[in-house]
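We begin with a single chain expressed as structure tokens, specifically the form predicted alone.
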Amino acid sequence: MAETYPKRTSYWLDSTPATNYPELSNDLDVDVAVIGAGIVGLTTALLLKRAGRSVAVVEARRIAAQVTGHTTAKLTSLHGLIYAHLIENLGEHRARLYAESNQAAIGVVETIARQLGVDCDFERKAAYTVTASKEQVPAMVAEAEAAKRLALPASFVTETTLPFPVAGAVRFDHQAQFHPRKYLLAIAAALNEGGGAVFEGTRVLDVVEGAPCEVKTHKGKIRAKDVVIATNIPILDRGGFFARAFPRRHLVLGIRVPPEQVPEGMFLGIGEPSFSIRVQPTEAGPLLIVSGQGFRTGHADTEAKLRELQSFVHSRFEVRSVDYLWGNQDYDAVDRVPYVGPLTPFSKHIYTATGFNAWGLSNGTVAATIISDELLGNHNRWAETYRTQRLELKTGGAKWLRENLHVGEMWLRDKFHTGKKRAIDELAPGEADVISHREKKMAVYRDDEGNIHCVSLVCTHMGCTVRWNKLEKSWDCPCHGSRFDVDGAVLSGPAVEDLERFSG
């Protein structure tokens, strides 16, 4: 099916101004460094700067601009079938903090939004869990059930105002959606008034654990008391999250429909096929943000995935244009629950958040307030059932054990591939291929000008080989998701360090 569109970018990006913080330039002192200027490094900063601790905020690219800046921005604790789960799983008590915490990050943003006096597009909105077949009604109900248990606002419907018909579907009122870049950098810009600090262009390589702690980027060193790692998944691997959280990547059209098939609401559809969908208001009209199945970072032919996500759109609605195509990437965790707090169980005054499953506007606004409570000597009654030094085998030793055979499995495999013997001169404008070329593997792809980019097929966080992803155009890691460009620039870890350039 054959579009074109007309922004290879997130709307929220597109919608907001691009941001100018300087990098970092001289050595720094601080209370607290903050590493990742998404919505838990931004939210985390505010919080502990308004208790009056001093901050630096360091992000390898620009705010916002990030996972969170690309996200479908739902702000829900409705997070598909999860609550009857957690009560089988880890009991009632810990399934009702998980609802509660995340129920309570709505209004931690809406109270955020007003006190700084920003026109976030904060709405409250019904927020549904759909599907389409009869078989998981039951499924539903029950869910539905456990959620009134936890004292979700929740109830079983089967009618929605979507423009096609659902077999049933959870729906919990008094949810919220808004604009999340418009949000973050009204933070941003708190953080930056009377003494804040927010970087741009500084990439953090390392940090060493100290009284005080290093944070060591490629500009500077910052010199903190603590040290909060926000960076979807930590870049340092000393806490092994990269064998406990997987990535999981997905892509997101937004679309213009006639009004009558504009729905009023927030949707996850589960099942066959699982879909997102939510309508955010714009000068132009309504445009319907429409995002479909997720898919494993480095395993998947990203063109198909959009061939699904067209038939899906499609196939629902008239569609009267495709304005934006974007994508992301989450982390999941094994057992659906996030890993928010100290970075290993010796860490004293490292902590970081990983594993949003999905959901990081909510449970990334829960993180903060349980990581600047820990830093701030508060008890926080959500901390422990986030604790980072978890390993619920019951819940998710299955997973666990499944998914990092695989990734051993893969990582074995593709040091055994030789390459193809072609010439770099074969390759047409926009392709790209593993070629052996002076007894090296390269990762070599050709632009549509015809300039040839060849980067080292060895991704370097862990040693594993990249693979090419021909619709955003990157070579992506299967292992542990870290991304790069075409000239091996790193665009998301774990890996900090760009791949090797060679010459064609």
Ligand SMILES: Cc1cc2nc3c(=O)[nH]c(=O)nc-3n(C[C@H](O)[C@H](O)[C@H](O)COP(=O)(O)OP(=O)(O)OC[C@H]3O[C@@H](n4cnc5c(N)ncnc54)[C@H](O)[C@@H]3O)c2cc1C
Second form
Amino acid sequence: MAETYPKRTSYWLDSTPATNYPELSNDLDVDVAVIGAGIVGLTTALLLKRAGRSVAVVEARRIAAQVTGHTTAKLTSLHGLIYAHLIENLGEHRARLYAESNQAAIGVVETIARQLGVDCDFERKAAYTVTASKEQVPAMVAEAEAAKRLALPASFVTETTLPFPVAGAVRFDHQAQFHPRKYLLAIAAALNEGGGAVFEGTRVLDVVEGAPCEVKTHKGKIRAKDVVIATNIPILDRGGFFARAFPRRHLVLGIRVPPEQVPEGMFLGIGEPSFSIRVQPTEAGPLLIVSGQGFRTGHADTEAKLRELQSFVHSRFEVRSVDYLWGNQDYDAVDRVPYVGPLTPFSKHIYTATGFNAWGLSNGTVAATIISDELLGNHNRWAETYRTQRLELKTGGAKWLRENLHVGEMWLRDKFHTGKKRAIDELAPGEADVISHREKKMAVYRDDEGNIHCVSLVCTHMGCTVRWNKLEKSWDCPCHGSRFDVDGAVLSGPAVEDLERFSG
Ligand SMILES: Cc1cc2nc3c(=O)[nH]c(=O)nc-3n(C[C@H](O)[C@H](O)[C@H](O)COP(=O)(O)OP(=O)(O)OC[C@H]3O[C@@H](n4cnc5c(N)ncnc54)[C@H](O)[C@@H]3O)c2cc1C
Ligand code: FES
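Please show me the structure of the same protein in the form predicted together with the named molecule, now that we have looked at it in the form predicted alone.
What follows is the entire complex, opening with the chain shown before.
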């Protein structure tokens, strides 16, 4: 099925202005340096600024344009089938704190948006986890019961407003959806009132903990009493989060359907097929934002994943147009609870948050409240549940071992894989390949104009071998999810250095 995509960007980016905050140009002294301007970094910075701390936010690329700028933007404590699992594995007390904190995060976003006077399309809606499979109905019933026990607004239902049948669903009332970029642009503007607090185009390369800490970038240094690493996956390896949180990527389509097929609410389909659907009001009418099954970064044929998603939307909806296509990834914590707190057991002044399991709008807001409370010396009742230094052996030990063995296996296998005996000239426009050239294995891409882009295959994070992502035209690392553009520039992930560039 051939389809054209007018926009290869997210609706959130397309419907908001580009930002132009300055790069860091001088050394700076502040109370807190926040690295990364997604929902975690910007919310943390705002809460600290309101408490009287001087704050600088340093963003490698553009604010609210990475994971938070490509999300599906449901703001909910309904995170698939999780509460029966949390009660069984972490106990009812911790499960209750997880539920309570995520439920509270919806109110935090609503309050901040109201205080800032920003219209960020915040709307209260019901959220559903649905299944088409009768075999999964008992698990749905158990989940609704578990959630009710934790005081969540849950019920089990068999009817939804989706234009296709479901076997059963868990419904949470009074959840919310919003426009994450409108929200974060308003936070950044509030932070930067008076100037000098938000910096773009400034990649942090390292942080040295001390009194003060020193944040190193290519452009200058920031000295800060405390540092918050809010880069989605920490850019510092000291906490070992690259081996405790695993990248999962999704493709997302923005589609238009007839009015009678527009559902009311937000939906997560589990089992086969798995999907997420929500409706965004736009000037051109309702836009359905639909994502498909997640896949591990660097492990899938992304064009085949797109065909799967296309086939899903066309089999469930009368699609009038496909207006947007984008991709996004987040990291899964081994025990399904994000890590929030000090970077290492010895860190006194460096904090981080990661492993949001694709629920980081609520969980990321929770993380911001925990980190800001800890830095301000306030007690936070949720902090213990999310603490970074917990041992997940019982709840996630098997997953941890499986994932890390797989990384080791890939590292070895890819090292001994020889590049193709193929001349660079044989590459067609739009094609990329691993080519042995001048005794070196290289990642080579020929763009549509015929220009050759030649970079090293060796990921600058820990030396795994990057793989070509055909659909998104990037070199993706299958080990810990770093991604690089065709010229080797870091797009995301734990890597901070670009891939080495070669002349073709
Ligand atoms: C397909 C998909 C759908 C999702 N849908 C939902 C949903 O409906 N609801 C929900 O709650 N969650 C959802 N999520 C998850 C949620 O979007 C994320 O968990 C959340 O946005 C993560 O925010 P963040 O601040 O950690 O990361 P980001 O928004 O990526 O912010 C991190 C920032 O750090 C910057 N950075 C990185 N390295 C450096 C460096 N060295 N120096 C300076 N800056 C750096 C990056 O450029 C980036 O801007 C979804 C995720 C995916 C993949
Ligand atoms: S992301 Fe860790 S080796 Fe590439």
